[in-house]
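Take a look at this one chain, the form predicted on its own, written out in structure tokens.
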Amino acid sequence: MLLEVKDLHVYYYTKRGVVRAVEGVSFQLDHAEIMGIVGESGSGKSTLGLAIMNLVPSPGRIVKGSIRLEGKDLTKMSEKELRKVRGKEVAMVFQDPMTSLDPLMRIGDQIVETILAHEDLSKEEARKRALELLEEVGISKDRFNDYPHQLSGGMRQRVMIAMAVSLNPKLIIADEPTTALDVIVQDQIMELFSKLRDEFGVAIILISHDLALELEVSDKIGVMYAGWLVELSSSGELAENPLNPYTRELLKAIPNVELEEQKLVSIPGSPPDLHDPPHGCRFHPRCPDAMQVCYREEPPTKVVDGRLVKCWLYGR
């Protein structure tokens, strides 16, 4: 096992009160496995990714739980120890490459700088490695001296991916890596992640609101709602037989391009305010299967046919 997240709680302490962004999340990830994390905006997906890197911004903090990478608990490490882990063992592809890349540095120099910060190489060796990485992610070596503004959105995202894999990490966390990209480029980025997994054996956590996209590349998918992990299943089982009503409603909302006429489906209502979430099950105000117990008590997380589901439909 590569990664084990156990009973993770991440809260933001604001003037309005405590935001329970992630509560009681547990899962495991193996080497060379792709796991999708999906859910609406505000479900806690990005906070979960940042927590694994121990990069939760103030006023947030990890208040409970463990994050073990090959047995080492990242929540117990000092900042000095974490700097050795970030990039080298766990890397992150952030949501917006234009704000993540330095606009005043050439893209090649930014990759070289990443390599030299962790590896005992000469500048020429690091440059050679950077050129190889650019070609690996589908960017010509001729673009080595370009600045970020000279690249398209898809190419900037490829540069971010090249930086992420530059130190051969064991795990890459990609936070909304296809946001604002057209569907063709989205597909190319997803193919690139699959290629990196196959060639380098890297495990990937793919965070997205696009369930259809994740179903194409992920080995398993975790569905988040209002800070909870409400379902965790293999991609095939989740697509064929969703257990949680929220997962079922998400799948219904995926447009089918093969149908000439179809009614677009959406989930009624809005995700809850995590300053003051609903009592009981947080999905009950929007759930078509809500029962009386859902209004009163938090549902348990159950194992059903080897799959995790947090829902009162599966009893106590």
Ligand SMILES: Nc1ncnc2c1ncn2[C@@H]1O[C@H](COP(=O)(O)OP(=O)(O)OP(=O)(O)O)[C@@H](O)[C@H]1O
Contents of the next structure:
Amino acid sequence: MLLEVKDLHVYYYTKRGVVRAVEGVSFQLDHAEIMGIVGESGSGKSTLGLAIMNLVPSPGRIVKGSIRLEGKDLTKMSEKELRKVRGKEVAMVFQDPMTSLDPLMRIGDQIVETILAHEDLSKEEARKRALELLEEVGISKDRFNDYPHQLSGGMRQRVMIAMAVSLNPKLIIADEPTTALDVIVQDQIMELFSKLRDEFGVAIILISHDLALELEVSDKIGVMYAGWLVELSSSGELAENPLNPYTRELLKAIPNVELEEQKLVSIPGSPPDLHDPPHGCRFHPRCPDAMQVCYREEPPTKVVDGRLVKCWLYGR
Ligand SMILES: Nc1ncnc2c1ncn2[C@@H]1O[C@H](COP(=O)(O)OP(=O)(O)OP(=O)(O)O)[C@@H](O)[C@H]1O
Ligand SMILES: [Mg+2]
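Take the protein just shown as the form predicted on its own and give its structure as the form predicted together with this ligand.
Up next: the whole complex, starting with the chain shown before.
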């Protein structure tokens, strides 16, 4: 097992009160596995991703739980130990490459610099590796001397992915990596992630609000609602037979290209304010299956056929 997250709680301590952004989240990830994390805006996806690198920004804090990477608990590491883990063992890719790339530096040099910051290589060796990486992510070698603004959005994201894999991490956390890109480029980047997993055995956590996209590449998918992990299933089982009513609603909201008349379904209502989430199950105000108990008590997380589901439909 590569990663084991157990009972993770991440809160933001704001002037308005405590935001319970991630609560009681547990899951495991194997080497070379691709896991999607899906959920509406504000459900805690990015907070979870940052927590895995122990990078939750202030006023946020991991208040409970453990994050074990090959057995070592990241929540217990010193800043110095964490710096070694970040980049080298776990790398992150964000939505907007422009904010992470230096606009005044050639893309090839940026990759070289990342490599040299962590590995004991000569400049020439690092340059050779950077050229290989560009090719690996589908960018022609003669783009080495381009500046970021000379590339398309999709190519810039490929550069970020090249930087992420440059240190041979075991895990890449990609937070909405294709949200700003058009559909065709999105698919190409998903294919690139699959290829990197196959070739390097890197595990990937793919964070997105787009369930259809996640179904394309993920082995399994974690569904978040208002800070809770409400379902964790293999992609096939999730699409075929969703356990949680919320997952079912998310699936209904996927546009069906085969239907001529496009009926746009969105889930009625909106996600709760996490300063003051609803009592009982946080989804009960929007849930078509809500029962009495859902108003009163938090549902337990149950294992059903090897899948996880947090919902009163599955009993105590
Ligand atoms: N720096 C912060 N300070 C205070 N609250 C925060 C901070 N960052 C996030 N939150 C709150 O934590 C909750 C989870 O936010 P998070 O960004 O993790 O959600 P998300 O699922 O990534 O949403 P999105 O799809 O919009 O990116 C939200 O209620 C958000 O308002
Ligand atoms: Mg986010």
